[in-house]
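Starting off, we have a lone chain in the form predicted on its own, written out as structure tokens.
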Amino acid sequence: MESQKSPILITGAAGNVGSEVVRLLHEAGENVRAAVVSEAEASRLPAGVAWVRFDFTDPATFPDAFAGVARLFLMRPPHIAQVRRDMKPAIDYAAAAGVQQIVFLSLLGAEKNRFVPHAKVEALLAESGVPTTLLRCGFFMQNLSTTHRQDISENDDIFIPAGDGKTAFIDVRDIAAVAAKTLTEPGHNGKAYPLTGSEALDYGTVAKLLTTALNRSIGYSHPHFLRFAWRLWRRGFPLSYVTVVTAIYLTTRFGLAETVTPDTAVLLNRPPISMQQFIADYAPVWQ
């Protein structure tokens, strides 16, 4: 079988979305690589599964990362925002080596918005002449898990200018799925999926099922962009990631993020996990 023959090299191996789909592919049987910067991100991997320190700056990491790797899932690092600089070295290294799929993890709209790092990772891919499968998605349930955890679990306040936009909201262990499946199995090489929750809920519905969730009044405060950023930066943020993150919720400000896409949906031939869902999940993650 070939999947046992060529590992499967996962990038951002211990990150929200790659995590998922180690386990994921693991747990089905797969040669899995996981890329890790570090022993310490090593230590969170699953029992048995083999992982190589893989850095997109020091080119002396890429020989045993891609040593006979034939499928990549590509992330790009939040800090990482000069993207020809610091990642056309790594998918030309990925190209010379025979990798002849990658399975990219962009952002939804990433073809509409140069601004973004993702389509200059796009524009990378398209160069390298290498087979890609685009995973377009939309904004990470997870992010209030994370990122905005703090403020949540800390202050009772969703802390985001997103105005009264609308986001089509996906679970990161839907992503996982759908880059499991399009890495396994034929048919995917030069598309790109639109991967997006099943409903577009404003931050001020969130906020309410997180209260009755919870069990304590979350508040929506949509502070002014600069706020924001100021706020971000202020927590040890690179300037880079406030920058792009910033950027990313005026655009849902403006009703950039509110398009529903079925593609999870037919991909998984499931529903995608609903926001009640996850919040039910997670909830330990803001007490």
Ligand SMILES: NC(=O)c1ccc[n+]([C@@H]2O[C@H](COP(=O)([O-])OP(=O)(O)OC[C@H]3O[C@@H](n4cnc5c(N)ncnc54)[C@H](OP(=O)(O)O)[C@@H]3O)[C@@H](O)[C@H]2O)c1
Second form
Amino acid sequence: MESQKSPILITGAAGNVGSEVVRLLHEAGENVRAAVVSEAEASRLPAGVAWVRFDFTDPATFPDAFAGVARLFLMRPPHIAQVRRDMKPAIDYAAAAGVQQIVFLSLLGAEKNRFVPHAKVEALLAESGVPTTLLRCGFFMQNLSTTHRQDISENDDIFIPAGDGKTAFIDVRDIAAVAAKTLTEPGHNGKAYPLTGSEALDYGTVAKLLTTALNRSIGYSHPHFLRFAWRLWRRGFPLSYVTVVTAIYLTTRFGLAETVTPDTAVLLNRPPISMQQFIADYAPVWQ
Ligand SMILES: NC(=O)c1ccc[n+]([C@@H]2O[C@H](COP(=O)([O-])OP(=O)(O)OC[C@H]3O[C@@H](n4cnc5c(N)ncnc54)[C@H](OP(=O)(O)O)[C@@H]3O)[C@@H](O)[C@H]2O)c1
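Could you present the same protein in the form predicted in complex with the ligand, rather than the form predicted on its own shown above?
Complete assembly follows, chain above in first position.
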């Protein structure tokens, strides 16, 4: 009973998924502790949410962050490639501090690809002995409103090297809803959920949906992967991030991102958010 009242620590609390997890748990009256890298991020949290400074690479931030915590929402910051060096200390600290459940934001197919950083985090979690719930997610719809926003709003173009490969996109709001559920009800320890939306779409179709919703022509130029990597790198994304994102889009090209899973709908007891709904909700981002 006591553990139900202890704070739930949310890492990446100002990020795409974490910010939604914070919002949902806070609105549900849960005791949320938002982990942020800097005070500036804390100002973007909903009013009344408790926050703590936390940096995976700074062990001095661990004692305050993990004090009294029984449940942890764990995400890997996209630029962290050396997970054993940069994330193991925090995972080990969490285990020693008595954390009883870790819900980890992982990647669809991580169990089949031991080279992606998410697979390495999953291995560290298994080593830690803390019961885990793995949310293995497909491509976020929100990649279109963040990483690819500039190309769409300034060039009317989806600049992604995925060919005609289809993607079973998922809205981060659905991932957050699953995370909130698995953190607050029993029965999810030891489970791994492959999470996607309800349909697989190619980027040509996404371009048509954007064209209809935004009332201007949006194209899909599917560039060579080297041109794509070069553009991301020139925009200031770290090399480790550029490499992982480019490699993931190459796997999409060969059809590895098209499998639709039923888990999101089963866990949420409703259909996942559709691409049309996502575009309607985020339309101002591309104006
Ligand atoms: N995009 C996809 O399609 C997709 C699909 C499946 C899985 N994933 C995985 O989802 C994760 C990204 O989730 P997201 O999009 O919600 O994240 P995000 O929006 O990119 O945010 C990353 C968060 O991590 C924080 N952070 C950065 N460095 C940190 C550090 N040293 N210690 C602690 N926190 C730090 C950031 O804080 P600052 O803002 O201060 O930097 C930010 O809040 C990645 O592991 C990615 O591989 C992504």
